[in-house]
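As C-alpha cells, one chain now follows by itself in the form predicted on its own.
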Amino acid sequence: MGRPVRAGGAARCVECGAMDAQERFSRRGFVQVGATAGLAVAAGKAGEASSRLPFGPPPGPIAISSANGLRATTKAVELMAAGRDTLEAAVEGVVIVEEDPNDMSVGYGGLPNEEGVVELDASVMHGPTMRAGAVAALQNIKTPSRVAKLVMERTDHVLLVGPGALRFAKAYGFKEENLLTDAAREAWLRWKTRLSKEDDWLDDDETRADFKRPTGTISCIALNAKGEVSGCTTTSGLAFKIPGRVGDSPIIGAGLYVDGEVGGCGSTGRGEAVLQSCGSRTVVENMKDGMTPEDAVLDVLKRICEQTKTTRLLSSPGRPNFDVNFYALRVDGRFAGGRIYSGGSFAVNDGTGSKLVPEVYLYERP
C-alpha cells in the first residue's frame, strides 16, 4: 500500500495492478498507454526531446474538465465542433457551473469568505496566441471567466483585481447581483459556529464536528481539429478564507498554463501548494520535454508531497494531508488528470459523450 504508481501514467491498484478506465477510453487509437520515454527525459535526455516535437493532429475536437465539468465538456467539444474558437469553447463551457447556484465551488452559489461575501477568482489563455487574463478577488458578477476574457482581449493587462476588476466588469455591462444562496449562507454560518467553543454562536450541528473547509474549482482545457489549445480556470476560492485572499486559479503559471505548440494544464484542490510548485506550467514544461501527460503530473504531484514541509500540513507518514488536482491535454489528443491520492475523476468528451475517468495518482489513500 502507498507506494506510487507509474504505469505509464494509468491509475491502477497498487496491490493487483488493475488497469482502470482511463487506459480503456480511447477513440480512433489517439489515447496509448504504455512504456513512455517521458522519465528518461526526467532523467537528463532532454536534448531528445526536440525529435518528438511538435506532435501528431489530434482526431477532432477534445475537452477535460475537473469533475464537475460534465456539462462543460459537451458545451465546449460542441462550440468547436461548429467552428468556434477554443478559449470561448472553455470559457462557455465553464459559465455553465458558474451560473449553477447548486455548485458551490465556482460563480452563483459559490462558497463565501469569513464574513460571508463571495469573491471570485478566473483566468484564461488563449494557445494560439499565447495571450492571457485573469480576475481575482471579484465581487458581485456571476461569470469571472468571461470578465478574464475580456480582460486579454480588451486591455494589455492580464490580471485585474478587487474592485478595479469590478468597475472594469461594469463598464463592459456586467450586471451586479449578490452571489450568496441560501444553501451558501447556511453552510458559512454552520461554519462560524464552529470556530470557537468560547464564542456566542451556537452550534445545532454537531454530527458535522469533523467538517472541513471544502476546495473548489471548475477549469476545462479545449482543443480542436485543427491543434488549437486553450484554458480556462475559474474558483470561489477556499471556503471561508481571510478576505482578499488569492488562490492558484488566476495565476498563469499555476492554476492554468497553456503553450500553443505543447498543450495546457488546469489544478483545482489546495492553491497555495499550486502557487509553490508553479504547477500547471511546470505540467506543461514536462510535456515539452517529452513526458506524457500522465507522468508531467504525476512528476509535479511528487514534487508538491516533497516541498510540503510544514507540520500542520502534513499527515502520517509524512505526507500532505490535503489533495491537489492537475488536467493536462496535449495538442495531439492525449490527455490525463492526475492527484495525489487515489479515488478521483476527472471529465472527458472527445465527441462521443462526456464521461467521468479515473486519475492518475502518487499514493493509495489510506
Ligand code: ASP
Given for the second form:
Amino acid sequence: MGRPVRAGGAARCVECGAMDAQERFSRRGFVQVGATAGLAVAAGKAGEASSRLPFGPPPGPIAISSANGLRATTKAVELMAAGRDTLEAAVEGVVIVEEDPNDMSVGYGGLPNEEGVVELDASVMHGPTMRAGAVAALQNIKTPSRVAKLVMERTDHVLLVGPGALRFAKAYGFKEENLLTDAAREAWLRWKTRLSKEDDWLDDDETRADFKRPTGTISCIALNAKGEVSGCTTTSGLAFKIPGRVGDSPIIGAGLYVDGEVGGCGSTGRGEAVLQSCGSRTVVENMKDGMTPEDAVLDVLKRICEQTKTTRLLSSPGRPNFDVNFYALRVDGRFAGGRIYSGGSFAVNDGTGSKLVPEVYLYERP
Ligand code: ASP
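Moving on from the form predicted on its own, please list the structure of the form predicted in complex with aspartic acid.
Then the entire complex follows, led off by the chain already shown.
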C-alpha cells in the first residue's frame, strides 16, 4: 500500500504526486495550499515546534461540517457571533438538517433500517467542560442532537439507547413523530426488491441492478473567538441496517471527539471503520501531538486503509472499497476535511459565509 505524501501540510495524491487542489481558509478568506500554506496559520506548519500546544485563539467564530452542512455552519457562526455557546451553535446548526425531509441521511426523512423503521444516532461534546452526551437507535424523534445534548446536561450518563433514549426524550417533552417520509419509504422498498432474486419481494422487472447503498451523516465542529470548541454528529446511520445496529456517530471517540485545549473532529462514512480506528479521537490526539489538521486526518485515513484486511471490503489493488471522511478544527482556527478517495468537499464558515472546500485525500478515485 502506498504512503500518503504531504508537503507543508498539503496533501498530494499518492499515485501521481500532483498537489491536491485543496484550498484552505486563511484567518479571513481562502489561501491556496502550497507556497502560501504556511501563511494560513503561522503556528500550523507540520513538524514545527510552534505547532505544539498551546495554540492561540482564532480571530472569530468558525464552523466546519460535512458537505450537507452549509446551512448548519451559517447558523452555528451566527449563534456564536451573538455570544451563544459553541455546543448550542453546533447543535442548532445540525438541527436544520435533521428537520429537513430532503436530507435522507439525517433525522426526519432519514433512510430506515431493514424493517423500514428510522433509527437515529447522535452525539455531542462540549470542549470547555469535556462533557459528552449521545443517543443511539432512537426512534420517532426528529432531533436526536438535542436529545444527546440533554443527556449530557441532565444526566450523569453519556449514552442512552433505544427505548430508554426515547422515554428520556419524551420526559423532556419531545414529541413522537413518524420519521419515515414517502421518499425514504420508496427508497427502502427499492432496496428490498433488489435484495434477492429468490425472495418474495418483486421488483418491476426483477432485474438486480447494481445498487449502491446510500450513505450520509452531518458532523459539525464549532469554534468561537475565545478558542472554545464543541461538536455534534448526527445521522440515520447506515441505510437499511440491521435493527439495533449502531455506527460511529453516537460513539464518543469514534464519530466525534473534542478536546477543549486542542480542537475537535467528527466523521462520516463507513462507521464500522471509524469505530475500529477510534477515528475522531485519534485525529484529535494527532493534533495534540503537533500535527496539522491535514496531517492528523490523513494519518488516520492511512491507518484505516492499513487495517482493512477483509477481502469483501477491498478493491484492487488492496484498497478499501468504502470511504470515510474526517472534519478537524483546531482551536487556533486551522482546519481540514479529508477522505480516502478524491472528490469530496466539506462546508466551512469563518464569518465570511459558508462555502464548500475540497477535502484532502490519500488516493485518486479509481
Ligand atoms: N457514519 C455513519 C454510520 O456509519 C454513516 C454515514 O456517515 O454514511 O452510521
